[in-house]
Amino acid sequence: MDALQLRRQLIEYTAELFSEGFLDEQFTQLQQLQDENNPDFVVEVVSLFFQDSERLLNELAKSLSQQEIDFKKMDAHVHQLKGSSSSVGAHRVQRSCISFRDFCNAKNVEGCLECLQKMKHEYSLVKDKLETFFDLEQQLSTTGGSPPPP
């Protein structure tokens, strides 16, 4: 494929990607901060974001095991992880934390286990996309062309 074609392609992608409402305008903006300084910067901050979502997730599910569940604990965890989902765009992400806060509150614990599912669901899903993301963006760049402006 040449890089015209990676190029239209990762652009309709891409317009998919906010279309669905997987990524939100807080992607853009971190693309912006993006240059040839730090040519990387966008996939070390996601790459950052898998990693401590992975973390919270795992944690979630932990402390909704327990005999005793610490309902404050588990809304700091997802506090934390709507904050870095919402930090990188990951619009699904941010929304399912808020449905799983809601139920925190209410200390329902079906609730929580329900949402839970839904943000390990949502998670999965922009990860696989991001990922998609940037590997088109990574054969656009060594077919010697040049990423769309954000």
Second form
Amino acid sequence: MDALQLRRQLIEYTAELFSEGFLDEQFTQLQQLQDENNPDFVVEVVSLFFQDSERLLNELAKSLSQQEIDFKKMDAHVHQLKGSSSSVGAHRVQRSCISFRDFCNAKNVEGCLECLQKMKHEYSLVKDKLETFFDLEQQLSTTGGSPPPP
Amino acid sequence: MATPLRKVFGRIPGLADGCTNGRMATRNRQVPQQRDSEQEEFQHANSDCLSSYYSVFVARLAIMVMLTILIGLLTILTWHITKSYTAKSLNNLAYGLRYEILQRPVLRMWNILNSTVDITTAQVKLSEYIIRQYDNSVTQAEQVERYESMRKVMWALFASRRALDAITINYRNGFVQAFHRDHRSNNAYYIYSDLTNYSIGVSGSSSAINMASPLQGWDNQSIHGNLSAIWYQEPLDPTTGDKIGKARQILPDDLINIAGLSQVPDGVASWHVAVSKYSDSPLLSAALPVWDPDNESIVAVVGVTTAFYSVGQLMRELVELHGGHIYLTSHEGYLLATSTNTSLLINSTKGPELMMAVDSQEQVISLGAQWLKRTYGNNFPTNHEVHAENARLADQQYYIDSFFLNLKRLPIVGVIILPRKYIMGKVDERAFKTMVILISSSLSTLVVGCICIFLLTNGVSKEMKLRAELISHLNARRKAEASSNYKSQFLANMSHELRTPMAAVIGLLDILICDDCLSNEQYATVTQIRKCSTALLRLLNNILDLSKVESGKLVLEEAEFNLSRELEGLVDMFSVQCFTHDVETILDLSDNIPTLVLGDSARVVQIFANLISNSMKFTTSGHILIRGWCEAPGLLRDFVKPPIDQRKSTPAFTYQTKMKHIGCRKRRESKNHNEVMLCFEIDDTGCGRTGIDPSKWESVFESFEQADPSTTRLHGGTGLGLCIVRTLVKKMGGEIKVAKKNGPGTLMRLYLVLHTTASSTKQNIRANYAKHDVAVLLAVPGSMSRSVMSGWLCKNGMFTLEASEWNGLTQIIQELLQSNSDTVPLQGFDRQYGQKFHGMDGIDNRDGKSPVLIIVIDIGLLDLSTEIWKEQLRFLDKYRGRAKLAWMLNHDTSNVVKMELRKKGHLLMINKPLYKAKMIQILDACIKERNSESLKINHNSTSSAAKYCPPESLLEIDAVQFDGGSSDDSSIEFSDLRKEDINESGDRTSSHCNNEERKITCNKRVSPLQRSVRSNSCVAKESLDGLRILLAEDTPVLQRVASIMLEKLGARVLAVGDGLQAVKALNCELDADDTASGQYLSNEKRISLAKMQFQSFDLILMDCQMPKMDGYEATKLIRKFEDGTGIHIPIVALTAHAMSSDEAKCLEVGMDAYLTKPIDYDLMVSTILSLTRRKDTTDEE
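Now that the form predicted alone has been shown, please provide the structure of the form predicted in complex with its partner chain.
Complete assembly follows, chain above in first position.
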């Protein structure tokens, strides 16, 4: 019964994530790609995303704190972040990347800073959500319940 | 003259108006409110013609005006010349004439006067002489003598002047001597007074008194008062002057005036006009005194009287010549002489008196005098000369001229009155006539001209109207054409927009149909909607295709495809429809048709789908035969003698000869292109009719045109199909037409010009079955398909037997197999059909193998309605060992039958119709089976055969090559049936019907497809199998995702972090070699190395933005390496940029395709497949 409850919880939680726009169908695709050959594919990719994103965010923060800001480099970073976030399906991060790039192109430092803050916020949000999601999944698998269909 | 002109000018605006309105004028009268708009509409069109119209009109008007002026001038000039000049000169002449005429009587008058004066003077002188001579005579005798001499002198004078009327001398003593001449009687008289009463003495005494007062000296009283004196008249011989009669006493002064002293009061000559009692004309009398020698007193008075009679005579003579009247008057106005005979005197109480000219009895003269008096009154010009030319007297024009003759003491005025017509009559008449003629001629010219202008302008306006009409027609036509063009373009442009929602609707309906929670009613409704949508889509497709072709947007693609496979698929598809109609569909393709041709497979299939469905519509029973053969320009001989033996009909031959010409024409240009001419015939038996009426053979290819108007009602359709077919065929360089056919039905002939690949031009005759000792028994009810198939089999060296129904089949089987030994079944063959089967003689002994008898049985031969078919099966089972059975199934053959067959081990089953490819498969399967049997040397192991042919593989025969790889995405164009299948199959493959029941129903039609998809190694989605893919992506997340995706599809993936690594991964060894021993490496080796290396990957997925080296750079490098090696590795760009400029950039640097992040699974698969498959197909060759 516990497993069932967990499963329902997980389903609801996932639905919530999708409806609030944290994730999009790309994430579903990721889940579909996961099979017995790659049992931890989603976790693996998402953690890759976390690492990459943190690195990029740091880079961005560093770039912005410098006297002479290299917008081109920043743009490349944001582009990369956008690519990875879209691949994972972190929709809101991806959205913030778009506005960040606009500011980059306009060389608007304040806008960039603001966006960076927003992006960091979004990132931490999605990170929390995904970690909770994985926790739930983990629990479900330990209790022996079958994971919900993607 | 002005009125018609004004009319003409008045018409101009009217005409222009009429022209502007063009033909609408009459209509506009009824619908005036439309006039404005329409007029505006035409204004533009008519402006040109209006201006030209105006110019023409103005030019003509100008010409007309000039003509009028010219005529007018001519008229006036002519008139002027004829009238004025002549008149003037004539006037001058007439003046001279008149002057001359008048001058003569005046001169005469003058002469008369002069002569009178002369005579008088002479008389005076002579009298003086005589008186002086006899001055001193005192005696009576001397006196008498004196008088006598005087008398003689006087007579001499008198006789010398015949014009004299009288000559008198009045002596002082009162004695008078006178001669008188009566002009009327031409008698001359001597008149004298009685001498007795006079005394010389008296006269002498009184002379002294007279000296004091000469005037008083002459006692006039004495003369007049001397009444007592006796006068005598003596008639004289007028010539000699001799007395011829007795003197007669007459009254004094009775006959003539005797000049007395009273007439010479001052002693000088005096003149006066006198009137005689006995003469009706006035007389001129002159008197002169005769002075005594010492000039102191007047001795006598001499008087001479001259009648004006001669003047009048002269005037009469003149007038007789010229007409008119002449008269002379005295200064006071008394008439002196006229040219008439009327009396010049008035008889008053005092005797005859002179009359005034006004009172003349001659009317003309009195009128003339009145006119003169009226005009001038008393104020005559100083010299009294008057010349009036146009005096109107009593309704006639006259010339009146007067001259003044100032004679001393007798001024005379001469007046001449001439009727004008005597001088100017003819001239006036001529002038008047000329004037009339000229005026009338100019008037008539003008009238004619005006009429001409009117007619002309009328004609012009008519022409303008017509022209305006023409222009409006042209405009309308242009508009119509433009709108039609717009329509086509609009439709062509809209094609995608129209088709996409329809496809979506149909797709969604399919999904809905698959849904299991539909009620039966809903299901039926949705199915109906599905059907309607399909029909709509088909119609839409037809129209769009047509408009696409019309607007020239149809571009045929040039891709390789398997023509026979496409056609077989088409026939399979249509045979399903045919079956319900009891129509055989037969595909008869010659072996020389190349397997692979280049062209637009979708369109080719569309052509045939349209033609076949068309045939099917009109064929209720019989067959539809699709014949095809190849006519490569290089293989002209084959075409003339078609490879299909059974075709012997004459129309075919004429067609072939025609085709030969075309072939000849095409030969030169097609040498380099491997062109082939594919000829086809679609031959149907129709529905009892004799086919299309020959007159409609051309028109059936027009859009919306059907041979028979009732067709739509009977068969449906829009009439677009054949139109599309024709346009497509033309587009492919071919031609289509309806050909003559002997039997019922229609025969369509067409040829297409398609390219072939060099490799496929060679003949693709399959294995030579002749060596396999194969005999085929065709147990097929359809005669046409049977004969076609047996013909092909014979041609390929196989013996064929034919049976059309079950009894015939059993008979043949029994004769062949039952009667003889089991081991050599074909010996019976030989015995029975040896003469037919000559080709098979001795074959059975060649390699010890027994010949194979293949029996192809149509399932329709079995009596399925009852249970007899099981008996029939059992009968056939008996011959299983000696013959291979192949079953032809119908599409609706029930599962029970199939299961039964399968259970009994009849695994060789095909779906109808039977055609070459299927036959080949049957043959192949049988030969293989036979071979394996002979290997095992095991005769009766039917089970092994079953093992050898597992259901899957055997059923593959059934797997129609329905779907060539080349036409999968354009199937929507073909026909609804085909499309349905594709759609359904698509649904099945993706969502794999969870509805069990539906699955079964679908399977009947779909299963071949699915299997074909599975069997076709390069089409299946799961089969990226074996592809080696290099993934260049710097983002770890993406890298991971993409590689998992690809691996799941069965590809092997090598992931690298940037462009540099990617390049290195491709040719790291090459690089190393290059750096180490680049100089020594020969070019060839480098290429082979590159090939080796490059071929380790089938495809590269390249991120565009990467550190170190981005995707563009890497691609450029790779392409540089490839340059010259002839290999081309597909590179697909991966980018987060989603703009078309990026795509252009990617393609520019040499990438083949373009994918956006996040990666869309399906899109990626299809992209990769499209790129690698192209390579596969070329590899296969």
